[in-house]
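In the block that follows, a single chain appears as structure tokens, in the form predicted alone.
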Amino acid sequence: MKSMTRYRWMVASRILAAVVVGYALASAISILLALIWPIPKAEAVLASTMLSFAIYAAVVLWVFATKSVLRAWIGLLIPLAIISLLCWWLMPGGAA
């Protein structure tokens, strides 16, 4: 392979990893937030979603940050696995 056509496969798979698995780990943060914070649920919810937007660019710069793709898969995907978890507990009747 081409190391043109490799870079823009790993600059492609970076921007898949920003994209889907980056707002579906904002998401899930803005979620677990929600649920611990001891405020009211609806203000809770208000300001989880509100920070979520700053959650999501900042993973966006990471995923480009780092030194290499697998790392930036990695990075998103445990992270989302733990917090998914979490809410699921968390989430009334989730862990019942």
Given for the second form:
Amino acid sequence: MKSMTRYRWMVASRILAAVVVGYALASAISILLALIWPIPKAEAVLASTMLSFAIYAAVVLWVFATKSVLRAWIGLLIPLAIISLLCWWLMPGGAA
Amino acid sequence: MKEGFRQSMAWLHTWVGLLVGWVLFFVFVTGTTGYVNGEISRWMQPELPLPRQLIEVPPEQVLGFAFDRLEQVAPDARMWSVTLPHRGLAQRTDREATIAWEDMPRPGLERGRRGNEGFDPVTGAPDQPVEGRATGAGWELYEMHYALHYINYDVAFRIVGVCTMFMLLAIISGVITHKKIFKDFFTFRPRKGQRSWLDAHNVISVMALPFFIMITYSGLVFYTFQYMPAVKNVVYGASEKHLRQLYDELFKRDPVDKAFEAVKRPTASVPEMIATAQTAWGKLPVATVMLRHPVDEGAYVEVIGDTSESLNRGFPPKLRFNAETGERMTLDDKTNASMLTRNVMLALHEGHFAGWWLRWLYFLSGVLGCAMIGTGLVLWTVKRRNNHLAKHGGQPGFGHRLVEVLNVGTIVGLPVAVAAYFWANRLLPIEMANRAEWEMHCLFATWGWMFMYAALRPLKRSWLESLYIAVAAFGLIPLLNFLTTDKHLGITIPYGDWVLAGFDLTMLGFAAAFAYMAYKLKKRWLKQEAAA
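Got the form predicted alone; could you also share the form predicted together with the partner chain?
And the full complex, kicking off with our chain again.
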């Protein structure tokens, strides 16, 4: 029974990671994409936002496919941090 | 989720699918009606006259009548438009002669009051508006597939968005689950219980897979910036003003404060402009002329082509002419790759461009979508039933029973509820207050009743009896139509009005399909009982 409870917590943790952090990561990747896409600003925003749903789907699938819950969290949070920094750096009025 | 990649995807597919299956079934049923929205709406307003035969009238005559009338009804307008009678390339409907206008916006408002009116292109007489019965028609029915009902719109489309995202995940994980998707496609093992359900689910899903992927992804694109606001919020800013700026750049819209003068009858020859456009476009018919008079650019006439076959949704081919000299004006109507991608996705979703054959294929694909979700939901229960019975001492547990009841109540109950919507359209008193709302209440009351019914009857009985109700609910609609209107099959078929006749015949088709399902289930269950 104990292993069943543990299993359920693992599933819940993965769902949280996929739905919430996955969405944040997909948002960050799309923002980065919009900032570096070499087409007019409005078009880049539209194009990368339309792509964001595919990115989100890929991220969620990865979270559920990867071996351990810990790996899933690390694999989400580290890229999220790096990409957010990059976005901040590339933003007009950001660090660059 | 513990073992390999494929197992984890199978797990995800099962639970993601179950969680939102019923909402998605509702979205697919109501969304599919959107492909025949015009036909349903026509059927639900039987007071409207049978269609006028399309007659060729020279454009100068049509335009003469139109401008005379527009000068009367819209002397101080920001926009005039005249639709010439023509047949769209996609041949969905003939367009009849119509004028439309937009009054000057009142101070502080972005848009002015709009109006439109049909007229007889031969005599010029304005159409007397026929007062049809109050009805939600096809519009209310198909709008529910993204706006739901009884729920705040902003909440509703987000609920649908989350379910759509789940659908995308279910499709991708479903495809990954099959290592031999091509072989599975040609595998059908009938009369093998769970295997048959699995095979049916596979065959249906793969058959219309491109449609499902397209319809799901393009559904998300309708609300691109609402579902994923982060990109525009970061790059442009989150305020209304920033959003407006983004849209102005994307759609190449006029700025809000652009000044206009009232439209006057053009002095240059509009038929010549039409002839110029016609030469340039070949067989594409000229659909509309639109007149405006911006202060900075001067009065102009735009000749706009038929878009019924176009995938570039909302961006018809057009030429612009000076309204006084008749000279061609330059017009930057080229769109960019991002917008074109978006327009094509939205056009594919709505299917307005599709001619008759393709539209039936759309309709069929929508029905297959319902079947895919339905078989998936049933498969979940069939796969687990024996385990559950063993675990709970011969009785299915609460969760299992709940899924079974929701399945019957949705898969058969919802179609019955839609039929009830059509019944209500014919049976509610014409003069009733809030009649259109009551049609919708009838739909949901019937649906609720079908859930109750499924909950109170044993599983097999509730399947069979619900199916019998569905057969009667759809099969009797042509009879009901015969008894309550003068637009029944006996009139519509001889007249050749296939819009109205097609509706009645399709109802008979659905009745036959439900009857076939009931017959198959009954035969199978009788055999099982005999074997047991």
